[in-house]
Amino acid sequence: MKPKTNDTETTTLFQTLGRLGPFVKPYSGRLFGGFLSALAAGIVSLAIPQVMGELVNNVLHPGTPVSALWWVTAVVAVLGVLEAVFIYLRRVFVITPASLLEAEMRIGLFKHLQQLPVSFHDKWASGQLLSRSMGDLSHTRRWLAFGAIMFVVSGVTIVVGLVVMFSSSWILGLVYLVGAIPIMIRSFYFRNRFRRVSRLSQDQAGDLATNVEESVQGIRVLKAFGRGQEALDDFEARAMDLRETEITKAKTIASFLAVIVSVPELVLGIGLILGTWLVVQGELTVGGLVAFFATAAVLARPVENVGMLLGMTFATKTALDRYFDVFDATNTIVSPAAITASTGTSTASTATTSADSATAASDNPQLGEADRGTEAAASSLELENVTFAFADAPDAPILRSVDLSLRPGETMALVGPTGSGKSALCELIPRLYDVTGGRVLLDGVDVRELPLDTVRSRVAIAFEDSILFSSTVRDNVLLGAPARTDEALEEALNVAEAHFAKELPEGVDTMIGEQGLSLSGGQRQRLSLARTIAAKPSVLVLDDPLSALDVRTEEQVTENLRAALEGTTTLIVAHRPSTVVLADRVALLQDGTIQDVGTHEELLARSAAYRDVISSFEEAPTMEEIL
């Protein structure tokens, strides 16, 4: 699904750049120093033509002593050295704060992405997020360190240069100024066209990054089905679209540069004819004419740079608009204190909410234990009249009026046909999604009234798809463990029958690569299960945790889980009869509602729907059973 983004036409250039204010403020002193250094370099460069004018008018005459020429040469040399020093200082002043600002904005974006709900990530392609956190922010840094300062300095230099030109000859200065009119008109059209094509280019680059990421992650599928050429054709089509957009962008800049370079040159040609006439008429000295054209030569670079810097500025606006598309996304799943703060409630109200939460925690002491890093006691879990629908389909609820209660320490299996809402129900418990209606209660307290850290330290979940990170086995298994000890690691690996980890090249300190794709599906699932067990939660949610295991390994893991889950409140999504055996009770979820709850034997006896579900995933007999 393509994410909804802000239209860049709705914000002006200054509104977008103004949002950089809070980020720039801590470094404003050094950035201003860089601006002053660049401005000083520009002013010094304008002083050199005036010295040249004095040289022509007062020094280059018969009988003038050679020492006077040396003095003028020395002044020009000193001015040149000063210009170089100021350019060096500009770089010294701006490079560090610009890179620090880029890092802070990138870290801030990543932090915000971590806090945003799963529903946000369901809609956004990873390549789009990657391009915003990398390419867009790198572009912003370059603009801040160079483009912004030089754009202002070039403008000031041009204004000062015009003043100097007018002081030499107001007629020639006026002619040069008139040449700015077609440039201003062309700038208006350039601005509108360039920011549209710039936004398209950056969005296409994000889509291309997504395409690369998906192809790399799915390389096994592409190879297995012989679809590498199709993937290449798709990538080539996207790459060519981006190429065409980049060419359009380059042509847009080139056409603008053609105007701002050719018009001043044409004006200078007219000025040369007019200036010569003024000298002949005695209304302008030869030195004044030389100073005018030397000043025009100095202004040539700032004038040419304006086009490039203007394009860079509009591209930066697009980059910032894309950055704030994500940064402005609302986090709908937050802790109670954050909800109070975001609604602007009074301090007293916030204190009341905090007091209520503290009262709930004191009434249920185990709710606060996770923050102290201790092993959690079993909690009760209750779903009370729960309804849930995804945000993009509010009229098609996945779950409707679900009532389910788990006693502390109880293990309950959740069974149902495909698409009945089992995974969605599991994800409501740790607040990966929030209920649309009803409540999820942990020890009698609505999870929305508890701090998120408390909820997610009390509830651990193992997903059907095993997600591993590009790190060591140790780091993956102990990711959520209250105590990251060798004993906790050993216990979790033993329960999950993940002994293979010790046989890897570097044992549990072996890097397992991105997504853990160097491991088999069963190995990844066992490490994912070990990670959940190591978290020592009070509520354990297992979404079909044994689906990738062979029969023998599953039997051993099932036996281990039976002992490990004693005293832990556990909800297991079951697709195998062997998993159902783990449970004290079984809940049948069908058509988004809980149809029946009871022991396996009770449901077999009284529920035809349950018998249908169980029969649909009866396992084939093993060879030992056949023989």
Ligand SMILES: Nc1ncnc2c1ncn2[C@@H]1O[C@H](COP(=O)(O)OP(=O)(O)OP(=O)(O)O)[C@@H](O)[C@H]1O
Second form
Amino acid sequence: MKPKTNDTETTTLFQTLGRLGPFVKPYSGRLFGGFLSALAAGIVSLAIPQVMGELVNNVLHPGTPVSALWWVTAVVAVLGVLEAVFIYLRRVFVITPASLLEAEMRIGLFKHLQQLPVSFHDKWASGQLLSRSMGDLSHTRRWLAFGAIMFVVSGVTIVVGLVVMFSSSWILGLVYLVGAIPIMIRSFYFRNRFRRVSRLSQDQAGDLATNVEESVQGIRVLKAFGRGQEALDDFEARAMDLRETEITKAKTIASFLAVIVSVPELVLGIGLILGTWLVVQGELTVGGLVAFFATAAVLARPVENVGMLLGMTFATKTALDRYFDVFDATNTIVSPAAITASTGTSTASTATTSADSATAASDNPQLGEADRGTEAAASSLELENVTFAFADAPDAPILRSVDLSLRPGETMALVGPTGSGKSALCELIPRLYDVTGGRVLLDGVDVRELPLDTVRSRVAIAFEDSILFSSTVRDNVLLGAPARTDEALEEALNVAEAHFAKELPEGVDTMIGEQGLSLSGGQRQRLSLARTIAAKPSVLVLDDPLSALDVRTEEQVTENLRAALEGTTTLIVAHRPSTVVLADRVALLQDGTIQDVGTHEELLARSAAYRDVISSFEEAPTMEEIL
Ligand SMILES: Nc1ncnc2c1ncn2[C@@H]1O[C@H](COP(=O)(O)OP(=O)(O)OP(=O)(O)O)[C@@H](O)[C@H]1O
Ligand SMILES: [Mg+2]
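Starting from the form predicted alone above, please write out the structure of the form predicted in complex with this ligand.
Let's see the whole complex now, leading with the same chain.
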């Protein structure tokens, strides 16, 4: 899916680079030191031609003793060493701040990505986020450490060099300046063209990264369905597109370089003819002519580089625009105080809501207290006239007028046909998505009026897909636990019937996940369930947590859960009658709304729709039934 990107053409170069200001500020001293060192190196390099001019005019005469050359040689040597020292100092000054800045920007982006709502991640391809947090930021670091400083220093060196040339001979100075004009015009066109191609290539590289990631994650599917060739063809087509763009980029640079290399050569030729004529006319000393050529030689590098550095500056703008595209994505799911702080407008309604929530929280002492670290008491959970539509289909609500009420400590099973919105409903409770209408209430308080941390620590959710991180079993299970103790781990593993974890090569300290031991689907699901149980929430949301287990294990887990869930308000999405039986009451979700709520027996007796859904759940017949 193509991610939404800002129209970067609307921001100017200085606006974008200006946004680096706050990041650069802490390091401005060192970066300025780097700039001064680079500038000093540039100025020293321009002094060397002057000394050479002196040498030719005042020292090199027939009969001059060789000893007279010593001091000139010494001055040139000292200047040379000074230039090297300044170049070294520039690196020393900038390397640390630039790499720190890169790391900070990367961490900042990661933090932002963590905070952005799930709906943002639904829209953005992971490869794009990867390339923005890696490639684009490395580019920015290189520009800060080298490009930006050298661009300014090259500009200053060129100006100072031209002044020196003009002061020794205005005609030669003029020739050099006239030669620089086509380079400047060329830079101007180069700038626009390079910016476009560079943006395209960065986007294509991002898409390619997504492609690699998807193919690696889905490697089993591709192999099993023999679609490797198609995946390869698709990858090849994208890789070739990127190659084309890179070639266009290289051609753009090449045609630019052709001008900035050939024009100075031409200028030198004309300068040689004119300069010799001026010397013959007596209007220029031989030393002056030597100094002109030596200065032109010194300026050759900055003149060649200045265009490239300009290109680098524009590519950095592109990289930063891509970074800020993500950084600017607004987080819509925030704590009430953060809403007021981030908008800076304490609107009457927000203020009232916060005040209400403060009152509501003080009425409910459970909600006002600190979050992790305490075992939460059971909460009531209500969905009040809830409507929900995904951001990409705002006109097709998945849930409509959903009313559901769970008493503290009650276990409610949620059943409904596939695609009816059960998972969506579950994800509304810990605010992974926000309702588009109505309210979700925890102990009578709208979850949007509670601090996000409070909601997330009171509600624990086990997802349909069990996601485990590359870490130990212990870390995975105790991810959200208030107390990271062995007892908590043991208890959670026991309830989830995940005893296998203790038999792993290094027990609960075995690495699992992508970089560790592979687990079966049922094992992953049990660890994910254990994680939810270990979080000791006051509201437990279990989205079909037992689907990958065999019937016997499922029965055992169900029994354990029945004991463990005592006193915990639980909403459990169920696909098997045995799980439904676990619940105090059952809610039937169909056609986007709750059709009926009651005990399993009540619903069986009065709801044809429920009987229909339940009959589709029926377990496979036993061998005796078949025979
Ligand atoms: N991120 C999303 N963006 C847009 N639509 C979505 C998104 N996620 C799910 N949907 C759609 O929302 C509907 C409800 O999905 P949901 O996952 O809640 O169903 P479910 O009842 O949990 O189904 P199942 O029993 O198969 O797990 C489906 O039609 C699905 O296509
Ligand atoms: Mg689901």
